[in-house]
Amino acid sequence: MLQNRFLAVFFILFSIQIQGQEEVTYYKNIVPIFNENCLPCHRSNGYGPFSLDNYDDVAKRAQFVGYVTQQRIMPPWKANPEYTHFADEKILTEAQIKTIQDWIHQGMPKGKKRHAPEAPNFDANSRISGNPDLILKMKEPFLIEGKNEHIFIAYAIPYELEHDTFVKAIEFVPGNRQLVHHNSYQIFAVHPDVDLSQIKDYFVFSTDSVDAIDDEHDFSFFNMYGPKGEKPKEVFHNGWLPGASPQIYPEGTGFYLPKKGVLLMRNFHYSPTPIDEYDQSEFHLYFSEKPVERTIRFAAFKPTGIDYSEDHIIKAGTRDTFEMNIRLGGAVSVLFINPHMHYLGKTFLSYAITPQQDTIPLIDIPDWDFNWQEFYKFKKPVILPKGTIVYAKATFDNTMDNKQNPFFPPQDVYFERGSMTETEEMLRLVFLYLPYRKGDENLKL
């Protein structure tokens, strides 16, 4: 009898507690969280495998969404926020996670649609709100033959505009999201007399080595030389890796886009497939209303302290560590930072030491994931004076404990042999930067 009274009191108190909670509704409380953190990928025609842009799609996956957000699996963000904070961090707050949990526990009430904020206006296949000013697309779908082999191509996309302009944001949109492994590209201004109709589409590399890229061969093959041998002039250099977000540059920065030019994908890699598939990737460019005063620059650093004339191997069943120490020859303002490894990568840490012996934290990735290789944008430029040492340390795990290991059981894996395939390993640290200018400390990104 006493036990029954105790249970009755418990359920009454529990009901009072639930009734006392503020109702969490989809339109008022969930939509704002999803608009900011989920919809750039999870929407109709988005990158994600399913849509989360309406009540029905969210409600039927509510338990799954509740789990992956509570465990911080989604949204994906690999950089340690306790080491460095970046702009546009994809990290839910504890309050946002609790809001999602409360909504699920309350039975996922809809609420009133008028309480929902306006949805962001994404162009098809884009993660930038608004329509691009220019789309540069591969001319025809490229056949990725089902030979279970890595394919490396160079592909040219010529274009001509009414006048020169400036670009404030750029987004690479892979046509085949499963097979596009990476893409390194440049934009060139060509001589006014170059006939763009004679620009060839592509050629396939016979090797997987990054050393195969050759300006003289490529410019000649694609017919990019002027009538008197005038070389094309590079105006922009960048790259894309799985998980990388579109790049939006701060006001007054970006790059110059010449009236007549060629976007040349110098190093476009497709992963192996057992069946024939196709890809028709494209670039979305967003123009600046004002002239760009400063051009974004690109720098990629390799490991130091190793002899590149010899083969280096990460032995099966072992873990290994590699480092880089780079002394800067001039003062720079770093806007974006991008670490790069393949599937054996495990951790990545980088910081800078100034000539005054100040330590500047750059990035810490305690749990590397090949599928989420972001170009992390600082909240403000990181100022690195001339003579600064940029240090990075990366660990590689070639054991059975590494769930991303491409081999089972583990095999010996070459490191820094020049191969770009994911079955060999490499280490890079990429900066997108500006030569330092007084006042950069106050530039908001």
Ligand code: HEC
Second form
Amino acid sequence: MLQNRFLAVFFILFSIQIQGQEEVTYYKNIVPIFNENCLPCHRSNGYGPFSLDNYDDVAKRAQFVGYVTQQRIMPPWKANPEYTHFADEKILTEAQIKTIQDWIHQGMPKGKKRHAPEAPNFDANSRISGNPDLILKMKEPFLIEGKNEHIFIAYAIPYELEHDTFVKAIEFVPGNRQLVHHNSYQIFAVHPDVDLSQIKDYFVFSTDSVDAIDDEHDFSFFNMYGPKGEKPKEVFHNGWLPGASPQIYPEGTGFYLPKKGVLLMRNFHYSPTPIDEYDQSEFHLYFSEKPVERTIRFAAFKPTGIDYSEDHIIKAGTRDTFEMNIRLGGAVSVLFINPHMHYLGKTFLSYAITPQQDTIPLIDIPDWDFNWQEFYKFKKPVILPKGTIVYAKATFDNTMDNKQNPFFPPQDVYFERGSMTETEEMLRLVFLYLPYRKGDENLKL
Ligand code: HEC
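What about the form predicted in complex with the named molecule, after the form predicted on its own?
Then the entire complex follows, led off by the chain already shown.
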């Protein structure tokens, strides 16, 4: 009797063992995880530094892949999922991480190709599968001179289509991933008589000031005014930061694209390089079959109440905290949120308090990384009634402990004086939003 019971226990343990050791193969178990979570960046010509779309490339880096997935360094995702969840969250489940570990421990068996799901179809250098309807590309490769200086340019890309249309998704594809530091852009409709062949390509900023953008100067420089001085009309405004994903808007939203216009990169910033390099960046636009009824809007917030007449300095060797609170003048449905700081940034927390005193968590970034600045897309629009206060609190580390500190030894860094280089720090919160409309609660992103 006793022996039987012992045998039964033994059997249970044994079968669990067998189950735990079920063979994990590349084609059957790894490919599905990688197709979804790694291939958007890791394939030939992709955003990542090497390809992970075939057995050999994965197997030869298996230890490294096992490490970065277990440590949750890859796929890159900086927002704390215990605070808020987002759509298209790039987070592996515990089970997926374990599958990768098991596969490595079992000696990376290949398995049978027929067990693999179909490979996603990505366009050459896009992170969205499927082909874009329109590519707006810089005319010539731009020479980034190797003078070890920050370079700021304004660059115009004119285009003409057969008819007006609507855009439901847009992706900025940096040509030089190491040097494109950020890009703020607008799309303008121009007067029908504007001669697009007269649109100039670019000019280099004389200053790196955030406030250097001047419509009058830029429109006349680029020859964007109509014959009677008709002003170009902005139809869209957005930005790109390192690591940001393509933006796919919910059905019925996006923006109207006039058949004749100019995409103007207003504040296109390259990091310093000691050797000459080139960049030829491009935008991929995906058209909507249905008219877009609501235009995605852009709003950028920065701290108020700071006395800019005094220089705010994050002293060398210290840590500092800055906060902001913004009162909303109207009700909005927030679709995307984008926190922004430079290299001294460490943590970023934002939430909103409605006039009814409800607290709405927005985003928590416990371990800021300049290279991964996402436009985080909410699962459902976050409705913020009129009078809501949006809070943000960010910490900065200007000590030697901060491995990202651009200065060694650390030096005093200005806070928000107007420059975009690493000699200054910034704190920005960007919303892509729609003015609130009844029923937005039920929109799915
Ligand atoms: C959003 C784009 C993106 C996704 C998705 C992504 N990676 Fe990466 N990966 C990168 C980039 C860019 C780098 C190089 C820069 C860096 O190390 O941050 C990188 C670096 C790596 C490295 C080298 C790390 C190092 O320290 O040099 C490994 C290994 C890696 N990725 C594996 C993966 C795996 C496995 C997945 C999926 C589970 C994945 N990545 C998903 C973009 C991505």
